[in-house]
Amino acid sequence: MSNLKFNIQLSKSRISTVVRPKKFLGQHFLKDQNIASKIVEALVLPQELSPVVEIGPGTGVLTHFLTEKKNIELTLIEIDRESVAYLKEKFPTLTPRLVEGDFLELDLRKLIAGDFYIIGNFPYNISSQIFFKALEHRSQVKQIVCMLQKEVADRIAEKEGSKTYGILSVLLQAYYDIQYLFKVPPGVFHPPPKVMSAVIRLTRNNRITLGCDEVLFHKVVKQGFQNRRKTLRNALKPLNLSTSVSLLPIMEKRAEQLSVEQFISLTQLIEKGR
């Protein structure tokens, strides 16, 4: 037996914790090392040391490749106690930067003071909530590289005019440039999910402000898509729009027909009409 094989078997034997994928946590552990490497390589970082947060590292398949990067200060956030115990055994030097908790509940500003990057194989059942949380911290989150359900990835990357285009599409594209990188088949996971997955990259754009009331912008987008089959004139009635705004030609359209810029312009018009 070669020394390399011996060392690998020895390191495995030292890890006593077994991590079982849990359905209620939406866990599907990636097994393919090549795909894991591609996901990590998709993270575009400056040469200087940069804080990176990995959400839900599970059994550490991405963590392994992240630790090989010299320009990464890595923080792991994991809610599963079995995974936490496993990661402490497998990556003991990362223990001080391993946070046991729910990413959705954490105060990220206390965790990391400045800008940071996010990477992870997002659980299917909370991927949208993770993005909404990232939007709350968009002044800090410079980039997100993630694998998630293909259907959600399609929705995020889609442009206006498509039935897939929705709330997440508009809100994320307002602040981030979206790149659809590659698809991932179910067979590379344990257990295999029933759907295809995809990897996308979101890079913070240069937009500091939307030039409108951003709270109102979010309301307009959400209200428009909650009634996406209706024209905006009818879908936005709960916002008590002025008559002058209601009679605008753009109000004849449906939410899925408006670009991000048109939603911003509409929000500005609603502001002026109040």
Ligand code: SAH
The other form holds:
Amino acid sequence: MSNLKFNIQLSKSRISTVVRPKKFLGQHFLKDQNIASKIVEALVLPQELSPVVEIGPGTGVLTHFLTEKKNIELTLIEIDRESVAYLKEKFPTLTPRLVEGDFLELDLRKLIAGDFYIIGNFPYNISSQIFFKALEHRSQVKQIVCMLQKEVADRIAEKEGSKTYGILSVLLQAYYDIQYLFKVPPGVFHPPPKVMSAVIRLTRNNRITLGCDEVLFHKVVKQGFQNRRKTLRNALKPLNLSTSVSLLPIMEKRAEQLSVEQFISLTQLIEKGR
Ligand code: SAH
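Could the form predicted together with S-adenosyl-L-homocysteine (SAH) be shown next, to go alongside the form predicted on its own?
And the full complex, kicking off with our chain again.
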């Protein structure tokens, strides 16, 4: 029944392509125009023309509001052929900026030369991977506004001392200020997901560099959380730390107890001890 309703809704706009929601692509289409508009408004853009990448536009509910904004140069990245065909009909002028492909596999540097902004109702099954890719491109990604599974949003915004504080929380908070904007219930999607959703904004902070070896920082964070119940002394053994570093009092702690700043100073201590 709900499927039928949705197709009718699409055909009202005289578009012949029908997009059947595909679970394996994490397709849950937002039906609520007000929420869509609020998500697009959450993007804070400068006056000058700014490149914006929308990940997974689907049937274009966010895209519609994005096209109404001035001073943005939009690129759409969508993996689903059916959605791509649909979007081409709905937004013919955007066709040259519509990339059919997997966001995780695309060479973003070839697509956009300088800084850019990311927006999207992310496919929940790959949201962590999207963030890791954004982190790789952190020198270019100025801001991300996205909807994702509430649980993941909570984890990203979480501070040290919590059980859900993890790799993504530390790495993203090191480079981005995170704002938890609002929650979204399952009923406003077609089909409704089994989980609550939330919208967050990540804005690149003013740290030009972390003041430590950043590759090592990533390794320390990842290794530390790999065995989150172990003390850092044990969890970081695979990194072959010097005895003097291993004996530091901070090594008695567990990864989930360290703030971002403490991870940075730990990395500096490890560098010095080498
Ligand atoms: N923005 C739409 C759709 C959200 S559902 C809306 O709000 O209604 C997630 C979308 O991401 C789907 O359109 C799905 O096809 C797309 N998608 C899934 N995996 C993707 C990937 N790896 N790269 C790009 N798009 C992807």
